[in-house]
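Okay, so here's just one chain, in C-alpha cells, the form predicted alone.
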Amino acid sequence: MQLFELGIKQSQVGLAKGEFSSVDLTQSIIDRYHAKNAEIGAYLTFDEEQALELAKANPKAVPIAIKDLINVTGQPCTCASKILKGYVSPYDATVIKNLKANGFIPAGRVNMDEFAMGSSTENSGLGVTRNPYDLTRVPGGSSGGSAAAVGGDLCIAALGTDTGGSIRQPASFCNCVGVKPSYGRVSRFGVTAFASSLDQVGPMTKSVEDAAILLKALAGHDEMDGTTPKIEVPDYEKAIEGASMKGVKLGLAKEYLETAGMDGEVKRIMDAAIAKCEAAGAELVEVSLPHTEYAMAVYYIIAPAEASANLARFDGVRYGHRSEAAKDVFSLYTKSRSEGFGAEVKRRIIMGTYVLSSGYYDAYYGKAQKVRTLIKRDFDEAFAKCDALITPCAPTPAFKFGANQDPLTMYLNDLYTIPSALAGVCASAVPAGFTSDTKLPVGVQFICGGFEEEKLLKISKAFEDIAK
C-alpha cells in the first residue's frame, strides 16, 4: 500500500511506530497531487513548501486537505470565486488551530462550488473537479473537491462544510465517509459564511474511525463563536469500539423512502442496506416526518436570505476583485460584484434580497422560520421512537457534467439532506455499495438528534462493518 492510500488511523499508527515520517507522508500526497490532480482537479492550490515545513516541525502530524472557504494563515481563501482573487488569509480559522493542536497539518486547498452554493462543483469559478470513479461525472457538491480528493486517494482526509448536504451528497458520490455535525458542535470562526444558521464544518474520510478521530480534533466550544455551547466533547474514537447494530432502533420515514425521484439503483442499494441492518440485529421502526415536503422551499428562502446578508461584504473595496471599469463608488460596487460573482451566487443573492425586502419579509422569511420549527419538531418526535433514521443521501448516483443544468432540478439533489440541516441535528454518509450497471458508489445517510455524534458514529461504524 502506498502512503497516499492510508487513512488517518493507519497514518497515525505508522508514524507512531516510526515506519515513516510526516515529511514522507506529506511528500507522498504531493507526488500523488502531481500525478493525478491534472486529471481529477480536486485541488485549486497546494503550497508544497509550507506543507513540508509544517511536516518537519511536526514529525508525527497527518496532512489534511482543506476546503477553499476555510482561512489558513498565508494561504489563499478564494471560496472558488473570482471575487476573492488575490486574497491571502492573515489568520487561522478555529478549526485549523484545533487541527494543528491535535497532530494535523493543513495541506492543499480543494475545489468547491463558489461560496458553497451548489451540488456538483460545476459552479466553481476557478476549475473543474471530476469524480474519481468516472471522470465524465461530477463529484457532487459543494464539497466536491474534498470528496474527490478522498475518493481518489489525493489526500489522507479532508475538511468539508455542510449547509444543506454539501458533505453528505459528495461523500455518497465519491465513496467516502462524511459527517455533518450538529449545529454548534464545531466552530465557524474563520469559515467564510454562506448561511450562518446552517453552516457546519465536518470530516470527509476513508473510514468511520477516521471521521471519529478528525471530528474529535475539530469539535468544542470556541469563545469566537457564540453558537458553540460549553459542553464536553466525547472521545468519539473510543465510542465506536465494539459498535453493533444489535438493539438499535432504526427509523424508516416514508417521506424519504417513497419519493418519486429516487433512482432505481439507489432504491435497490437502500433496500439492501436496510435488510443488512435488520439481519445484524437492528429493530426497524416506522416514523413520520410530515413537514419534510416543505423543507426544500424553507431552505431556499432561509439560505439565500442569509447569503444575501453575508456576501454584502464582498464589494471590491478592501480586498479581492475590483472592477477596472468602475468610475464612482456605486459602479465600483455593482461592476466588481457582477464581474466577480458567478451565475448561481448572483441568483441566490437576488432571491435572498427579495425575501428580506420590505413587504415580503413576513410573508417569506418569517413564515419559513416558523415552518423550520415544525420540521425540527418532527425530528424530535421521531427520535422519541428511534435511535437514528436511515435514509438515502441523494436521489441518484453521480450524474454527468451538464445533466442538471436547470437550477430547480439541481436543487433536488439535496432532497434528503436539507431537512436535517434545517433541524440542526447530526448526520453521516456511509458507503453502501455500487450501482450494478455503471459501477458508481452510493452511500446511505444516518441521522441522529442534536449533539448525538457519539451515537451517530457508533451506528455508522456498525453499518460500515456489515456493508463490506
Second form
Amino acid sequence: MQLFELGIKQSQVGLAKGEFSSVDLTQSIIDRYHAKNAEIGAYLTFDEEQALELAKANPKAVPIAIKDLINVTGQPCTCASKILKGYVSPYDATVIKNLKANGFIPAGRVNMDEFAMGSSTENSGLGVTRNPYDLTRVPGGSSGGSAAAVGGDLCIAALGTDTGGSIRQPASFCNCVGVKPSYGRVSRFGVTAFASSLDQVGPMTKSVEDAAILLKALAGHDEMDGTTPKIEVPDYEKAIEGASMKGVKLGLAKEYLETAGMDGEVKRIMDAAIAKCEAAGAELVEVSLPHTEYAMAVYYIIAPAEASANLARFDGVRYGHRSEAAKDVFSLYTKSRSEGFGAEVKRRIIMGTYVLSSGYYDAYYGKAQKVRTLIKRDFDEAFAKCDALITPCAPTPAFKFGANQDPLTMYLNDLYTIPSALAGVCASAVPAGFTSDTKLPVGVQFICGGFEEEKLLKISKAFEDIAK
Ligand code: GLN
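So that was the form predicted alone. Now I'd like the form predicted together with glutamine, please.
Below is the whole assembly, all chains and molecules, this chain first.
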C-alpha cells in the first residue's frame, strides 16, 4: 500500500509508530497530485511549499484537502469563482485552527461548484473535476473536488460543505463517507457563506472511523459563530467502538423510498441495504414525513434569498475581480459582478432578490419559513418513532457531463438531502455498493436528530461493517 492510499486512522497509527513522518505522507500526496490531478482535476491549487513546511513543523500531522471556500492564511480562497481570482486569505477559518490544534494540516485546495451552488461541480468557474470511478462522469457537487480527491486517493481525507446536500451527494457518487453535521455543530467562521441558515462544514473520508475522528477535531463552540452552542463534543471515535445494528430502530419513509425518478439500480442497492440492516438486527419502522414534497420549493426560496444577501459583498471594490471597463461606481459594481459571477450564481442572486423584494416577501420568503417549520416538525415526529432514517443519497448514480443541462433537473439531485438540511439535523452518506451494469458507487444516507452525531456515526459504522 502506498502512503496516499491511507485513511486518517491508518496514517495516525503509522505516524505514531514512526513508520513514516508527516513530510513523507504529504510528499506522497504531492507526488500523487502530480501523477493524477491533470486527469481528475480534484485540486484547483496546491501550495506544496506551505504544505511541506507545515508537515515539517508538525511531524505527526495528517494532511487534509480543503474545499476552496474555507479560508487558510496565505492561500487563495476562490470559491471556484472568477470574481475571487487573486484573493489571498489573511486568516484561518475556525475549522482550520481546530484542524491544526488536533494533529492535522491543510494541504491543497479542491474544486467545487461556484459558491457551492450546484450538484456536479460543472458550475466551477475555474476547472473541470472528473469522477475517479468513470472519467466521463461528474463527481457530484458542490463538494466534487473533495469527493474526487478522497475517492481517487489524491488525499487522506477532505473537508466539504453541505448546504442542501453538497457533502452527501458527491460522497455517494465517489464512494466516500460524508457527514453533514447538525446546524451549529461546526463553526462557519471563515467559511465563505452561501446560505447562512443552512451551511455546515463536514468530513469526507475513506471510512466512518475517519469521519468520526475528523468531526471530533472540527466540532465545538466558537465565539466567532453565534450559532454554535456550548455543548460538549463527544468522543466520536470512542462512540463507534463495537457499533452494531442490533435493536436499532430504522425509519423507512415512503416519501424517500417510493419516489418517481429513482434509478432502478439505486432502488436495488437501497432495498439490499435495508435487508442487510434487518438481517443484522435492526428493527424496521414505517414513518411518514408528509411535508417532504415542499422541501425543494422551500429550499429554492430560502437558499437564494440568503445567497443574494451574502454575495452582495463581492462588488469589485473589496475583493478579487474588478472590471477594467468600469466608468463610474455604478458600472464598477455591475460590470465587475457581471464579468465575475457565472450563470448559476447570477440566477440565484436574481431569484433571491426577487423573493425578498417588498410585495413578494410575504408570499414567498415568509411562507417558505413557515413551511420550513412544518418540515422540521416532520423530523421531530419521525424521530419519536425511530433512531434514524435510512434513505438514498441521490436519485441516480454519477451522471455524464452535460446530462443535467436544465437547472430544474439538476436541482432534483438533492431531493433526499434538502429536507434534513432545512431541519438542521445531522446526516451521513455511507458507501453501499456498485451498480451492476456501470460499476458506479452508490451510497445510502442515514439521518438522525439534531446533535445526535454519536448515534449517527454508530449506525453508519454498523452499516459500513455489514455493507462490505
Ligand atoms: N445542490 C444544491 C444547490 O445547488 C446544494 C448545494 C450545497 O449543498 N452547497 O444549492
